[in-house]
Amino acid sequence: MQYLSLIYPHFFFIEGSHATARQAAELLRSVISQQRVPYTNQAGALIDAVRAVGEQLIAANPVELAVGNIVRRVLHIIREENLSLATAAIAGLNLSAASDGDDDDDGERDEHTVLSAAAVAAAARSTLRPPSLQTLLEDMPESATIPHTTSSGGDSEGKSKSADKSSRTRRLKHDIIEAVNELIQDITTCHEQIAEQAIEHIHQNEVILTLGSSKTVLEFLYAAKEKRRSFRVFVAEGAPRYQGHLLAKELVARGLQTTLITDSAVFAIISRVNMVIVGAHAVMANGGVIAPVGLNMVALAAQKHAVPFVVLAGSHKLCPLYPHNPEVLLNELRSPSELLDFGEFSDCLDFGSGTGSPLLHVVNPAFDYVPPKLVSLFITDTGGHNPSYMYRLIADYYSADDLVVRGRIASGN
């Protein structure tokens, strides 16, 4: 995969879950499109290829959990599309037609239906292990396969079987690519899908508090204004990167009443607030939120004053892992230069203690962890959900076999 060496380094420079998730999905779509697959175990070959690339993408940007989410979503798509084709193929065999007209035809039809369902389940469980689904289908009795005329001879039968294999390969890749295209479209439009729900949650003359900068929050608030809702927004500046300044400027440019406050003023202002609306870096399987630093403080203040704490997150940010999983890198330490002027504090940073370590240490984390008990509601592109429901929603997007991407190659099982 020569193209990987050209695209892979870019992941070091992409910022934001939305852009990262979309580019990861587009790259994996390219991998699937260009991957050569064998006649047998086609899904397993595609899973191997996606895992090999996905492992590198995750290693390139381990803090951006959206990359791993997209890799797992694509693996789930491959499994689902393969199972769908398997179900259609087995149903098309019409095994009940082999009952030879016995009186207990109905009983035999039911029996064959059970066998078909069992075969589908067995094929789905053994997608990555021999015998493959294609081998299973090819080993069916001739009476159960697609009928062919005896006059065509053995060569015609061989050509028909080869054409059938080629058709299944093209159909599987086509269906997978179509599903990945839908995933990319969902990522692209997630801001609009979430913003459409703003009118249900923001009411007239309310006061909204947020922190830092989030395009999802910006579009959500602007959508409510477009529906002629009048409200005021307090924006905590989000030190030390002060992303709240950017959000406040955008809100004012779109005509929203905005007040910029310091992070330390959140607790003083929270009693005047009707709702806290924030974005998220990732939503974990337990309903916990990895969010920009400072949001845990805001969540605690909201809980103290019984103010709803609402989190906006696209489905690409829903992570099937738990905070304690070793694959999860919960935080990132950013440069001390965001906090200190090295020229002014050079004497404090000198190695003058004689111990070989500086006198002053600077810790500048990028993220906070907000436990699910502090979250009132999640709003995703599929609607609003309670924190206790998030594990069920997340389970619909992922397969249990794909939770750990690194070091697991299907062909090695």
Second form
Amino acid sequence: MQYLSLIYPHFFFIEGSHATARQAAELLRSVISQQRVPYTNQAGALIDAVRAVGEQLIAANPVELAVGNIVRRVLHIIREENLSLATAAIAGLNLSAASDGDDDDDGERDEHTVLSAAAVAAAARSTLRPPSLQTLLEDMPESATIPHTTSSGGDSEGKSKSADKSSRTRRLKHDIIEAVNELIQDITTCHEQIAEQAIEHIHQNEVILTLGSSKTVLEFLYAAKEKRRSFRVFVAEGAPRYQGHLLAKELVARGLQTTLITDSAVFAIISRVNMVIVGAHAVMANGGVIAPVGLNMVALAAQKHAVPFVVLAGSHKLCPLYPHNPEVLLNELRSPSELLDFGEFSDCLDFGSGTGSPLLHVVNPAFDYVPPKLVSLFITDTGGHNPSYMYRLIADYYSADDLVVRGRIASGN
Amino acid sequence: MPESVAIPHTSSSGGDSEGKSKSADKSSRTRRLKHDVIEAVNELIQDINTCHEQIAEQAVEHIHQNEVILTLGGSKTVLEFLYAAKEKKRSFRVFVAEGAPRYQGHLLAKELVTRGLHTTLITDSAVFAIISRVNMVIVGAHAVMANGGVIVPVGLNMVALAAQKHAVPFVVLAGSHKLCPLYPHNPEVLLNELRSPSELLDFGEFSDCLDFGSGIGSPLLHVVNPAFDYVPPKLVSLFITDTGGHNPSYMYRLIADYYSADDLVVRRRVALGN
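Switching forms now, from the form predicted on its own to the form predicted together with the partner chain, please provide the structure.
First the chain shown before, then all remaining chains and molecules of the complex.
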């Protein structure tokens, strides 16, 4: 199946939340389009299908939080599209109703029983619910929250007067597929949208510090350079993978004045740095950041010298979960071979049952957790946000029902 | 150690008097003591006169290329210090805070410009805004207390707090004659000087509300115009004296070198028999 490539990322060499998120979104899109939906409660069937696949995806690599984010985003899209269709149908019914248009009574009218009572009740409940920012902005076609498509509620209003259930089913799937397409589009273009904001943050004659390598940071710095800002970049190499070397090479190739330093030199250099700009692996609901290893040290050094610590993250990295013990539970311990040569150290590495030989424990975590109090600003594709604001974005992008993604247990064995 | 850096103590002439005091004449030894004391006091006067140059000699160790220095008010020691660094071909910029209400920063800025330094004059309130781009704060002092605290012109405590917030080194230049062996108790009041409100307000304009002590019915405007600030030792990174650079926690040691414990309270002996 297609999602084998997601379940075994190391086998298929898909790494990085960007590629993973895009693949997950495309996979779920094909799941949705292939899913047969019944006449009633089509949204529920889609949700169950997506949940079943999503549960497996998440279980395969829990540390890759972007997969879970995309699954929850798609579930949220399904719910929102279903909701807007239902409310549009209700609105359509209200317009065509000759009487005083009481919502609950409409379902009882013979010539308007296109909607089941359950759907009507659900829509009525939802109209009492305070609207999310997304549904509010959907009424404004120039909305900046691009991940949520403008609902086609306006169109369906006129059409659902003579609503045919199958056409509404097709419409629901169609809207969902459109929304997922926009989501994929946002994931693909998140670098450009973040880079557009570079000019507001990087000024003339600044000194920027970063660690490791991030495509988002690279595009961000390059966009500022294109706008004729002259600034210097210090790149910390980011042991043990030394991806800082690649970033430094790229920056030099694009004409930026770059200096490569070791991780241990960060504290020595931080007094001359005006801003720290880094990418993230994931952003948690409390504003904490799961970042490549070494960035917690940089954040602490930046706090000591009152240097702003700016995190660039596409909105697909925003995770609705709160981190509990993230240094352990949301971390990945990689092979010691990245640090030590097996040949040289074979007599003292910890193989589990060494008799008499000295044991050398090698800890090679992949990620660091940066608490929200060390982060000055998040720059996402929707703009710049305070760490204490991230919970609000989560309310926009995710539904509370989807926090735990678990496939429904099949009835009867 | 004839090459001792602690110049106020002259090398004892014990070697010479050894040969002469075999036939020691009291008056000649008296003349010798006075002579040695006068010599030592001359050296002390010489040190006071040349303290600016001795401090300025160390400038090139502390000011590096492409640095941004911040100072407040006007201090001759700071002026000479910065000029010495410029003479050694270090290129750096200076931000001078004007130092209300006497605005001696204006004079310092003018002097720095005539000597060819890249200078910017800012208000006292702009210090916190600018401090993130400053590499070092260099200031003069009125007095250095035994605990390492500093009596400085008003406004410098604010600069020291801003520097601490942004982890910027706060360097105090002080000749050794400013080192006081007393510990400051309530220095903001007891070691301060409240100057005339006329430096802040025009007596003519505000004569109806200034506090003259016995105003009947008229609104009282209290004007506080302190001359000095007290900067606690934890905010000071380094003292540069004519003997070199020292930590605030080392200043007590210099006091042991320069002063005797018997002299902390300077009081005449009460004459016997009325």
